[in-house]
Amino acid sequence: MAFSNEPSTRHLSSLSDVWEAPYWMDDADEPQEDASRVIGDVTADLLIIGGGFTGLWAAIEGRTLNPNLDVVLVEATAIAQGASGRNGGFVAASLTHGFSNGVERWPGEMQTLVKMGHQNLDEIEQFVREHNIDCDWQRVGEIDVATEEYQVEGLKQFVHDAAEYGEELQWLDQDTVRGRLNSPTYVGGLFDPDSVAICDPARLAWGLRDVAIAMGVRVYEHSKIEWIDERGTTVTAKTQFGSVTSPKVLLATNAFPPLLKRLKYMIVPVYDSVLVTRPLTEEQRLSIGWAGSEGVSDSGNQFHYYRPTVDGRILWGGYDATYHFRSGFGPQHEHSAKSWPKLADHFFTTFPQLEGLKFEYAWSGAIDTCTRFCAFWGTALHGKAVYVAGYTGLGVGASRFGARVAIDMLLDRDTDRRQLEMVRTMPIPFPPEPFRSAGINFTRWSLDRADHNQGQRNLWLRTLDRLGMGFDS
């Protein structure tokens, strides 16, 4: 069945008690003492702008490669208050925003990308274990469920296609998938047992922050960079109360308004919404099963992602990817009166046996999307600055790979990663307004129409496919 794109009032009561903030941030273990602000003039060997997962992994990578490298990381707010603490906590091996996207764009190196992705996920898991990062890490895999018959053959074929590139997937028929997670909407499912972990992403970010500081990285929070300026052999980044000057700079600002003009056409912020329920009763949990605690997503163009939490809740997000005119960004977009009721409707359509369950948390957060749906890299300021952006979701895992490539570029390291076509090419830019907004909204309408028409893509979507462009989250 296709989910309705129009919110109803039927389940508004389930939202009556929500706290409009990320579930992950309601944590007694959140660091109470923020790192100091940039005051006065600071110098460094490497400046990292952005304290999300990319910036944190880059700081750790830089110090690992050169323990004498003076690394300064500057964050506009506080660690985990941006996208790092607003996602669903899925950590995927995919570096290309899914296997299909990678095969379509880089078929000749997809086997290498799959291998690198799995190695990256394994190394993240090893890092978490070695450094005792308490982030509820679980390597549980993921199920892509079919909710309409037309999706079944595509998922079945995917088992064979992915096997050629080293991915081992399992097809689950209707009875088997409902036996694992009981929903009347499921007609089949594709289980990936090893390529996805789930975690508490805020705790992961705080853990990486602690490791970076222990390694000697200087972390400054609440220090928004207002502008950057090339000065001879160095770059100076100006904050409200001071500046940081360095010969090498990594721009890792995700969906935040970019500091380079060129990036305004390469990425756009889109807002994704998430709900988290109250803890389920034992009876409610038994009614749905889910003994394996797998991550789940459905197979429409507009898809939901969901997972259990360690305290017995269900996190339920996705479907809408909302763009605001002129790349609108800020806290005014973190409340979604339209998306939250729609998500609630879809939740109870998927799990009607949970009717009456209330949601306790609701939030929306920005994702940096690009037209190829996965990270890209580039240089600026005569090579003194490197940027990485455009993850389009699934960035919790891919950000480590993105950070390592960026550090390779900044330190001029000749690695296999740098030779990838994926790393050496750029996505097609988005058009300027008003064409950008019109194109994105028409694409969203077309995707919804395809979801309600047996997956049939109209001329607009087929044209975008041929051009290697699109819109996703």
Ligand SMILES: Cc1cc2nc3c(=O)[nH]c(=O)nc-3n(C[C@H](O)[C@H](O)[C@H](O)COP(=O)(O)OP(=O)(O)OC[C@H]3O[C@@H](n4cnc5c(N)ncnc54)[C@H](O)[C@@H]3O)c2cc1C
Contents of the next structure:
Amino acid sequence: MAFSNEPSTRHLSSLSDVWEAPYWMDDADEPQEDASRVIGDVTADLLIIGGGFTGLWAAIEGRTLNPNLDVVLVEATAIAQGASGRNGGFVAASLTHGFSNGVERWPGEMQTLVKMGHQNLDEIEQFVREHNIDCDWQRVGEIDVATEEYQVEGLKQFVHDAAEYGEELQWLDQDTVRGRLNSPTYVGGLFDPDSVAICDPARLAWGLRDVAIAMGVRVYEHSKIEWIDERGTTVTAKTQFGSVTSPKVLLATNAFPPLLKRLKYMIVPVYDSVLVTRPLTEEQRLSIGWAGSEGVSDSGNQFHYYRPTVDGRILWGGYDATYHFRSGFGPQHEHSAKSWPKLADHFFTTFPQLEGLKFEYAWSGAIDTCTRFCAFWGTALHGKAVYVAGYTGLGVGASRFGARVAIDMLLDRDTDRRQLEMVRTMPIPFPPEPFRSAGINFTRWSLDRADHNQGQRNLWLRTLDRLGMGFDS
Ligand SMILES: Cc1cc2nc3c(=O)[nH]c(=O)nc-3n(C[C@H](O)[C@H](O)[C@H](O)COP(=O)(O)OP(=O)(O)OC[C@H]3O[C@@H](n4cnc5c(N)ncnc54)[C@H](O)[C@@H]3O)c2cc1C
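Alongside the form predicted on its own that was just displayed, please also present the structure of the form predicted together with the named molecule.
Shown next: the complete complex, the earlier chain at its head.
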């Protein structure tokens, strides 16, 4: 069955008690004391703007490569307040927003990208262990479930296609997949046992922050950079009460309004929503199974992703990917009266046996969507500034790779990563408004039609496919 894209009030009562904030932030272990603000004029060898995964990994990488490098990280609010603390906590090996996207764009280097992606995930896991980061890390894999017959052949074919590139996937027939997680909507599933871990992303970010500080990185919070300006051999970044001057700058600001004008055409903020249930009773848990705690996503163009939490809840997100006119961004978009009821409705369609369960948390957050759905890198201010952005909803793991490439560029290191075509090329820009919103909304409409028409892509989607463009979350 295809999920209905119509507004729904059928399960509104399940949202009656939600707290409108990310579940991950309701944590007694959240750092109690934020770092201080930038006051006066600060200097550094490397300035990192943005305290999400990209900025944190970059700071750690910079100090690891050169322990004498004076690294300053400046965050507008507090660490993990951006996408890094409000995502689903799926840590994927994929650097390309999934295998299909990668193989369509870079068939010649996909083998290398798959290898580097797995190495990246293994190294994150190793880092978490070595530094005792308490982030509920579980390497449980992911099941991509088919909820319609037409999806089955494509997923089965995937097992063979991906094997050529070193991915080991397993096809699960209807009984087997329902034996793992019991939903009457499933007709089969593709299990990837090794390429995905789940974690508590906010705790991961706080852990990285602690490691970075222990390594000597100077972290400043509540210090929004208002503008950056080139001054001779350095760049000055202005905050409300001071400035940071450095010869090298990394812009790691993800979907936030960019400091460089050119990025306004390369990424758009797209809002994705998440619900988290109350802890399930033993009976509810038994009614769905899920002994393996795998991450799950379904296979439509508009897809849900879901996973259990360590305290026995279900995190359920995705489907709607909402773009607001003129790249609208801000807290006013973090509460979605449209998406949350729809998500609740889809949840009970998937798990009717959980009827009566309530959601306790609901939030929305911005994804930095680009037209190729995965990270891109570039330089500005005569090479003094480097940016990385565009993870499009799959950046928890990929941001470490993104950060390392950015540091390679800033420290002028000649690495295999930098030779990749993926790293050397840029996505096609989005057009200005009003064409931007018209194009995105027409693409979303077309994707919805495809989801309700056996996956058949209309002329518009086929044209975008040929141009190497698209819209995803
Ligand atoms: C709802 C949702 C669900 C998601 N689920 C998943 C998932 O399950 N798996 C996955 O892989 N990915 C997921 N993602 C994407 C993933 O969270 C991001 O790709 C990743 O966190 C990006 O990290 P980042 O450091 O680049 O960005 P962010 O975490 O957004 O960090 C950017 C930081 O820059 C700061 N900043 C911005 N402008 C300035 C400025 N001018 N001065 C100073 N600081 C500034 C911001 O305050 C922010 O803290 C999801 C995203 C969302 C929104």
